[in-house]
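The chain below stands alone and is given in structure tokens; this is the form predicted on its own.
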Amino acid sequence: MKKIILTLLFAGIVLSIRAQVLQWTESLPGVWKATFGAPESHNLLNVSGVQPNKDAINGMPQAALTLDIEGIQAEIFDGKTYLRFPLIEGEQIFGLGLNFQTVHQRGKILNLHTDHYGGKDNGRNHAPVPFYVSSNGYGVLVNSARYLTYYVGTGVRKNSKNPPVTKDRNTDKTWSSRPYSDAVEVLVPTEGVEILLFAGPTPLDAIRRYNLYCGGGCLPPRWGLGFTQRVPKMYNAQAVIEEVNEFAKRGYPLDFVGLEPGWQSKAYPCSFEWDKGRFPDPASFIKILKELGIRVNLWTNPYVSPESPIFKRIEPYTGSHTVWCGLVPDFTLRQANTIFGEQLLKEQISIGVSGYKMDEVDGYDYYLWPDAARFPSGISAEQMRQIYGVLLQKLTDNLYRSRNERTFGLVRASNAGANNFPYVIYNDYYSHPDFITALINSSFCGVLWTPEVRGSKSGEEWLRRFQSVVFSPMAMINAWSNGTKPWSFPEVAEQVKYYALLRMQLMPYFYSEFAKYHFEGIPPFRAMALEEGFLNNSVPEVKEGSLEENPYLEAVNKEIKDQYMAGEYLLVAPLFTGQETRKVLLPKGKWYDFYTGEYVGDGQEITVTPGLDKIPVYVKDGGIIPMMESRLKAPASGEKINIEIRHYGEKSGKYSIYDDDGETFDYEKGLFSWREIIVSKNKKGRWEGSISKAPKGKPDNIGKVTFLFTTK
């Protein structure tokens, strides 16, 4: 193993942990991992089990670090770790949680502690991932599950490499309450801390080894990227039943539904078990949808009721407080994911529901448990706040793992570690343009969002949400409070039906993308500034010059937080309600109209009006989309599809697609394929595809194969 000694600076202050040295060591390719003082035993990664993918990130290309490690300070008193890690001029930073209105971080202090998003973008959020990523190339994760306070770019040190200048206010108009800061700031409340860094050398390559490293993220079932409904939350089994066949007569996708509190027989806190008015009959009524093709998620919180049959059983095993006057599981402990996940088992997975919906396990402060709260396994209720999500993930994902079955739910908090975990993050905020900002954000941090669509003012608004869910991990409308329904306006109802189809369309393509967040650590959604040839530094022929001269140098550098890529090669860029033109960013190289075909730019910034039917898509030159029938529902285990391959653009392109039973953990044990797509112009100057064969003894679940070269 390679190490580097660091010596650590205390500015003066004598303690006796002065003469220790800071030992970084190459843990594996481009991650390098050190520990000051005594860090806790109850970190993020340790709590999330995550085992790191060695191959994939032993097949990674060999990388520096471009962070000035020697530059890195840490010193402890009071009790307290401050961490500095060093920022040099034009340097930006990304991530540090699923932020909602911020997409640059430089300049913020951010308190990262898991809550509900409050409407600002404080650190309090459903996502406080301690993990950060610089625009030159490098990821750093603070290793602990306690609430951190970032200083990102703020505090000015005595003693700094890089000072502001000073300025007389009186006389100088450049004068800044905000003088310029040359590092990050840590507080970590704890005598110690585990801290990992991730090399790049580009930002999506650090992103890359963090994912991989907390084990790759998820590969969902193919019913998982289908359409979801969720259903009211006083539905019966019969009202659901006509609601599902309501979508199949109108010819609207459905994969599966989601019922909410009233299927069990107490909510808040929680019986976890059936409400025998509402479905008298569970085990036919989930049999029922199977025959139909729909799989049923299930809403719940973990907090126990006193009505629960779970109840005197795992009351040893809950926390000092309770929450809606039910016990608050400690799932740190054996005993209580047992007792828990025996009731899921017996009640609900044993009959065929596929997955759930962990509601209430982010905050708000005025019912959840208090910091002064006391759990039987002796970890903080501070530290039980950062990972409770976690845990929930962990226990229900090993319950299906338990079955060989795969699931994909809904979760309110996540945390680092959990990458790998099944779920998807939702919440109670409702504004369109930050929705588009979290989805943005998830890509730096590990987790996947979903900016669900609810209730609309107007069809125009209903249209433009829908347009934009279909382009994100899990294409849902929860209409748990209103009823709505895809049809709900009916002015816009037939373009509704376009965009639920095109997502079923873009199903072998998405899942290829959800393969490669597996395996390769690349987020299926992710921000703009991931992608090469964006930002400015990777621009060279943006000529010098003021921004009146040359916009394109001023829009590079902006926040882009309203555009994003799906995947390899498509660019969306969302409208919102009452926008009728909007400006779009393309990165350098040319860029082609997902619809049609058309060259509309490269490397510039273009103004669009698509219209009230269409959203925003480009394709990159060379792009190729692999495209499949249209369809109701995902295709089954072992079912044959025929595919539509498009190319896009002047250049001849490559695509790796991805083909496994798409229910199982079968994949890991290596049944899954990946099949090669070429492009080409031959001799007399024609375009012509190929598609390489599934290798003999793997999953080929391939048809029939076309090609549509659709730039003429």
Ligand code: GAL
Contents of the next structure:
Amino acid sequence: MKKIILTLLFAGIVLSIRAQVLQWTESLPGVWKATFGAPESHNLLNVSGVQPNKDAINGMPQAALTLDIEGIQAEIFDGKTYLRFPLIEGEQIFGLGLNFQTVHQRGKILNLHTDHYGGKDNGRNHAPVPFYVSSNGYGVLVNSARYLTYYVGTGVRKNSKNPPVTKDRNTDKTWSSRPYSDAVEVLVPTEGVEILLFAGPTPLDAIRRYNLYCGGGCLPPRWGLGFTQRVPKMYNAQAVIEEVNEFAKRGYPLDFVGLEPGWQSKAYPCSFEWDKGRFPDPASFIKILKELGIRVNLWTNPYVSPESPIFKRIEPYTGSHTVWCGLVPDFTLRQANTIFGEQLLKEQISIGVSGYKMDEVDGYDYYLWPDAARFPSGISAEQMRQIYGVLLQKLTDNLYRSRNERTFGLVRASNAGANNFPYVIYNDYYSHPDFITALINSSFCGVLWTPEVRGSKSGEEWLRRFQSVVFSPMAMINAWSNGTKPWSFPEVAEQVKYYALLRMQLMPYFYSEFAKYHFEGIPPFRAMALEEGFLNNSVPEVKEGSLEENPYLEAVNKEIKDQYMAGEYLLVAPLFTGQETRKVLLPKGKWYDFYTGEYVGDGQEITVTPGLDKIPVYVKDGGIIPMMESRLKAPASGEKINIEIRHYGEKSGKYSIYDDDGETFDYEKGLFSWREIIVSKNKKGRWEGSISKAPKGKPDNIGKVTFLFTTK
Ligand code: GAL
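Return one more block: the form predicted together with beta-D-galactopyranose (GAL), after the form predicted on its own shown previously.
Everything in the complex follows now, all chains and molecules, and the chain you saw is the first one.
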């Protein structure tokens, strides 16, 4: 007995010795950093090589941390770092990766692990970003490339300063199987870690600081915001050209086509070489498409086939295990990057390929390398899993940067620090409602997501999916397996065309919103919870159900996971198959119908029945939406475009429209402009609009400007 007591005492002493007070330093205004123990050399931010946009962060208003920094605790025990961050009552937590079914994370346990999405928000997903943002207006990043376990307000310590009330389940109906918890606890499986805190004052400001710290969001080329079609995997050059011509003939917009595995001579594992049968002359194929105004994006996964020309050279720089019998390059090594990058450059990028879709970098435990794999650089397989998608984004981003060409591609895994890489995440999980929730959650973690359209069981489903993908970072049909085209459902072909063309018309607006993502860190598609005046209802609603089936039935928070903001002014509320009516929760302030300009409500829940032809879209009072003519392609560099500026509501409006060459990185040398649009009433009470001139020596692609005052 004595021995046990002594051991316990000793354990207590060891615990208290190893628990340290965290030393915080404000590394940039509103960005606080602390390192604890001995952090590993590979972490998420240094792997991606983030370059904070210091000027932009310095330009943000000063803000104090709305988090009890003294209350953050860390200790090392059992080879792991235990972190504890305070939570207060009424506080909601958002983020922690690309979740598909939930927006509120308080009350969840997540094990962040890069993986394909398996139908449950358990931390395994395509972007398990260890960053969360609080409704109280601060953000927390645990900068570790490990599988981290988050207990987000679930554990209750006996020494809690704010413990839950003990209740008697026999007599008290408010008894809960999950009593109140006052902390986020994180287990990091290493002896030390770096932590960053981002001040608000609003949750959106905290996200902005996080995005800007990671270099700002990406700025796609203009063509990247046009329409893209991915063609069936075994198409040959002729079939692709015919399909491109069909788009033009039928009057559907198209900016880039995506070729799927069949462009390569071998796939799964890949050769990274053109298939000479299907594509006998790749250079002239690309040239013909370029002349038609179409760019090409190529699918690939990174696993190297024994028949690839780089197999022998890259072999020493690959891991111990294979994926589908292909080598797994260790992209933390310069040599692997060089050999792989040279192959892409030589055979594809140098002849004009505009981007990649990097598949299968997320996982599925049964075909990816196991955590028992070894890599020649010495990095662990676990860390490799967390960063593999980021490493490939970095590699290809560098290839395009070195040519001063922007790209915009797809990737199936990402993580913290990749905010600036021009990639959009996609997957094979095909739930339309969950795709919208993922779009909402992407805004909490510095990634982009597309609710891609593949096939559909009916014209209704086709149109509903199409209507929402045009209000997303990448307007795409992925017809790799079933060959659907925008016009595949004749009963809705015209409506699909209307929305494809609307996407094109909205390009000046979306391009400006992406510029804000880049220069100001504001996510272009984002959660309602980030919108001022949105009544974020975090009051638990009791769930009905049988106690016998689930004796621990829990009250859940009402979440808004089916409507979102597209840029500064648009609120998008998609409908799903079978739905004719839906509720929309409008933030405080007046809102107007996008299509008619009519007033729809103010800070209230409205019920709408828009008909199949419409996806409900609402505009904030004073909203200004710059639109271009309806056209089939994005404007080329230097091309003048006429714009129509729409104004909505009763308030005067202001908007900054962004302009640059749309294709290169010259904006990084200052070759861009923001032009001020102002709409207000003149003395006679009539609406008037103006737009400032492009500053001398700066790009000026705006031609004729007209104004439309939509609200009568
Ligand atoms: C899947 C991918 C699809 C398609 C397909 C081709 O992994 O998610 O979008 O590219 O591979 O084999």
